[in-house]
Structures are given as C-alpha cells and as structure tokens.
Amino acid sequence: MKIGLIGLGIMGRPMAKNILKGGFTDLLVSDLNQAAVDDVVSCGAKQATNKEIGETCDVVLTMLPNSPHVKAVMLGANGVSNYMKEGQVFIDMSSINPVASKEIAAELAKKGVEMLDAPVSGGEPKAIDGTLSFMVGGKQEIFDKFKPLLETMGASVVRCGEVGAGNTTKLANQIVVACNIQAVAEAFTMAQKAGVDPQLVFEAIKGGLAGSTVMNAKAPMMIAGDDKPGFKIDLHIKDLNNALDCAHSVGAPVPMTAAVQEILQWMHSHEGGQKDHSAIAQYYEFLTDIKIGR
C-alpha cells in the first residue's frame, strides 16, 4: 500500500514516524516546513509533491490546522484531488468543521474517491507514543480496510457513523476537555486561596469521581507552571469555534463551551495563544495574583 501524508506539524510528524514503525514503509510526505520533511525522510519516508501523492498513492492522509487548509490542499486550483482517480481513498485526520468534511467528501465522490474523517485526541505526547484516539466517520467497508493503518498511530480507533461523524465526535471531545481543564484550574485556585496545597488536593481527589485523564495530564502542568504546548490554546479556540458553529446549526445549547471559549480568547489576547491549553490556569492567576502550587 502506498500512502501519502500531507502535514508534518506537532502532531503529523510523530504520526508519520509511527506509520513507518508500524510496517507501512511506502510513505510519501509533504509539508511547507522542510526541516520536518527532512526529519521524517531520515526515518524512511520519501519526499513528494502533492501532485505526486495524488497520482500515485492508494490512500492520502492529511493532518492540517483547519477546514480552509484541508479544502485548499484537496480541492484548490492545484489540489491533490485534481490528480486522484476512482478507487483511491482520502483520510482527513485534521480536526475541522463536520460540515466541511461532508462538503469535501461530496466533491471527492464525483471522482469516485472515498473519504473518512478521522480526527484524533491525545495531543503531542500520545502522537509520539502512538496511543491517539481516532474518531472516524465514513463507510464501514472503508473503515475496516484502513483501520490497521490508523492503529499504527492510535490505541483506540472507533467508527462513529458516516462522514462528518468523526469530527462531530471530536468537537464533543474538545468541549469535555476544555470544560474539564477550566474546572481543574478554578478548583485548584479556590483551594489555594483557602490555604490548601493544590498538590495535596490533586492527590486526594484524582482517584475519586472527579479524577480524569485530563486532570492527570494537566494538573501537574498547572502546579509546575509548565505551559509548553502539547495542544495549543489557539488550536483549542479553533476547535471550540467549530463546536459553537455546529451547535448553533443544530440548535444545541452550549453555554459552558461559550464561557470557556471566552477565557481561551482572553489568553490569546494576552500572548497566550501558543501556550498549552492548561495555561487556562493563568487566567485565574491574573484575577487572583496567585500562582497555583507556587
């Protein structure tokens, strides 16, 4: 199977390496960042143009920032789909608006190209160790055929429905993650203001009902003041914008999502957009003049 992967950013680069480690060694890659391309090529991939990827690959993967980027790469004037033919498959691993996923799938269907939308959760650490969670939308038979490929990058690969269902599920995931991070920051700020060590609060509650994967990953970062991005605030803003758009289009109430989005937007406006989303805690630090755990 010849595979093309376009997008070698924070997530795409380690994901490409895990594809190679998983035994899919006929991998063509493309990215605007030549250093990222060189790094993956040094692991066994081959550099290619988008045209070469479209013409020669059985399956084309993308891992790009947002809907406009995926549309431009696939459907633009020199888009990959211009060079694809019936029988090829496109798998978009980006986190985009599900409406855009459906639009792209409809255009590809005109050429006989099938599509899966397969966004991921887990951030850079899980991209590196190959334990991402894939939420996939598309036909069952296409999902079954390419599930082994996705399993080289993820520990969980679940089909959620037809095209668009993957990104709808990802938006639900991002709402839960954002609200959870905000709740942890708010709770630990209250504890410290009340004179209780947030580290001890974390140790006491992480094994109970309040415990979560989000808390285990992000509470230590808040306490240490570590805002190195595993998942950037600006990317979470993008995801919640898509979530709000989706919710408004279907008439779903999302007041908590809107509240968290305002905090993330405040962080963006105060030079926090490139920080990890756990840096939501710094919003509370600004309001209270305390630093959690320090």
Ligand code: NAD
Second form
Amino acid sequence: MKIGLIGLGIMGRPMAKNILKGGFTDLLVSDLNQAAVDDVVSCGAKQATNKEIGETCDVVLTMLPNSPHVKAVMLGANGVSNYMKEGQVFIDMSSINPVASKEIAAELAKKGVEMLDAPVSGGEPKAIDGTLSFMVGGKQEIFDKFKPLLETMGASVVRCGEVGAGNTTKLANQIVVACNIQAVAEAFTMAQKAGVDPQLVFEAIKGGLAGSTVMNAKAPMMIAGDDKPGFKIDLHIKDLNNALDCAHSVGAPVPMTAAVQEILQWMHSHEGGQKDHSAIAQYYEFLTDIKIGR
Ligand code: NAD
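Write the structure block of the form predicted in complex with this ligand for the protein whose form predicted alone appears above.
Shown next: the complete complex, the earlier chain at its head.
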C-alpha cells in the first residue's frame, strides 16, 4: 500500500515514524518545514509534492493544525485532491471542525474518493509510543480496511459513526480535558489559599472519584510551575472555538466550555498561547497572587 502523509509537526513526525516501523514502508511525506521532512526521510520515507502524493498514493493522510489548512492542502488550487481519482482514500487525522470534515468529504465524494475523519487523543508522548486513541468517522468498510494502518500509530481505534463523528467525538474530548484542567487549577488554588499544600491534596484525592488521567498528567506540572507544551493553549482555543461553533449549530448549551475558553483567551493575550494548557493555573495564580505548590 502506498501512503502519503502531509503535516510532520509535533504529532505528524512521530506518527510517520510509527507507520514505517509498522511495516508500511512505501511512505511519501510533505511539510512546509524541511527539517521535519529530512528527519522522516532519514527513517525511510520519501519527500514528495502534493501532485505526486495525489497521483500515486492509495491513501492520503493529513496531520495539520485546523480546518483551513486541511481544506487548502486537499481542495486548494494545487490541492492533493486535484490529482486524486476514484478508489483512492483520504484520512484526516487533524482535529478540525466536524462541519469542515463533512464539507471536504462531500467534495471528495464527487470524484469517488472516500474519506475518514480520524482525530487523535494522547499528545506527543503517545504519538511517539504509537499508543494514541483514534476516534473515527466514515463508512464501516473503509474503516475496516484502514484500521491496521491506524493501529501502527494508536493503541485504540474506535469508529464513532459517519464522517464528522470522529471530530465531534474529539470536541467532546477537548471539552472534558479543558474543564478538568480548569477544575484542578481552581481547586488547588483554593487549597493553597486556605493553607493546605496542593501536593498533599493531589496525593489524597487522586485515587478517589476526583482523580483523572488529566489530573495525573497536569497536577504535577502545575505544582512544579512547568508550562512546557505538550498541548499548546492556542491549539486548545482552536478546538474550543470549533466546539462552540458545533454546539451553537446543533442547539446544545455549553456554558462550561464558554467559561474555560475565556480563561484560555486571557492566557493567549498574556503571552500564554504557546504554553501547555495546564498553564490555565497561571490565570488563577494571577488572580490570587500565589504560585501553586511553591
Ligand atoms: P504542529 O503545529 O506541530 O504541526 C502542524 C504541521 O503542519 C507543521 O509541521 C506545519 O509546517 C505543517 N503544515 C501547515 N500547513 C501546511 C501545508 N500547507 N502544507 C504542508 N504542511 C503544512 O501541530 P501538532 O501539534 O502536530 O497538531 C496537529 C493536529 O493534531 C492539530 O489539529 C492538533 O489540534 C491535533 N492534536 C495535537 C496534539 C498535541 O498534543 N500536540 C494532540 C492531539 C491532537
């Protein structure tokens, strides 16, 4: 199977290496960042243009920032789909607006090209380990055919419905993660202001009902004052904008998402956009004039 992968950033670069390690060695890659391309080429991939990828690959994968990037790469003037024909498949692994996923799928369907939207959860560490969680939308038979390819990058690959269902599931995931981080930051700030060590709060509650994967990953970062990304605040703002759009269009109220989005916006306007999303804690530290755990 010949595979094309466009987008070799924090996530796409290790994912490309896991595709190669998984035995899918006929891999063409492209990115605006030549250093990322060189790195993946040194592991066995070949550099290619949009035209070469569109004309020759059985399946085209993308791992790009947001909806406009995926639309430009696939449907733009020199977009990959200009060179694709019936029978080829497109799998978008980026986290984008599900409405955009459906629009791209509809355009590709005009040429007989099938699409899966297959965003991931797990971040850079799991992208490196090949243990990401995929949430996939699209036809069952296309999912079944390409599940083994996705399993080279992920430990869990679940079909959630038709095209768009993958990104809808990802938005649900991002709401839960953002609100959970906010709750941990708010609770630890209150504990410290009340004179209780947040590290001991963490030790005491992590095994109970309040414990979570988010708390286990992000509480130690807040306590250490470590804001190195991980997952950047600006990317989380992008996801929650998509969540708010989606929620408004289907008539679902999301007041908690709106509140945490305002905190993320405050972080963005205070030079926090490139920090890890656990730096939501810095908003509370600013308001209360403390440093959590320090
Ligand atoms: P990134 O910014 O590190 O990488 C994006 C890559 O796309 C860059 O290398 C950039 O050069 C490339 N690119 C942009 N436009 C391009 C174009 N026109 N042609 C070719 N290449 C182009 O982002 P990332 O962290 O790898 O995230 C990618 C996607 O995965 C996003 O949708 C993000 O929300 C999602 N995601 C990220 C994480 C995480 O922890 N970083 C976790 C889960 C999901």
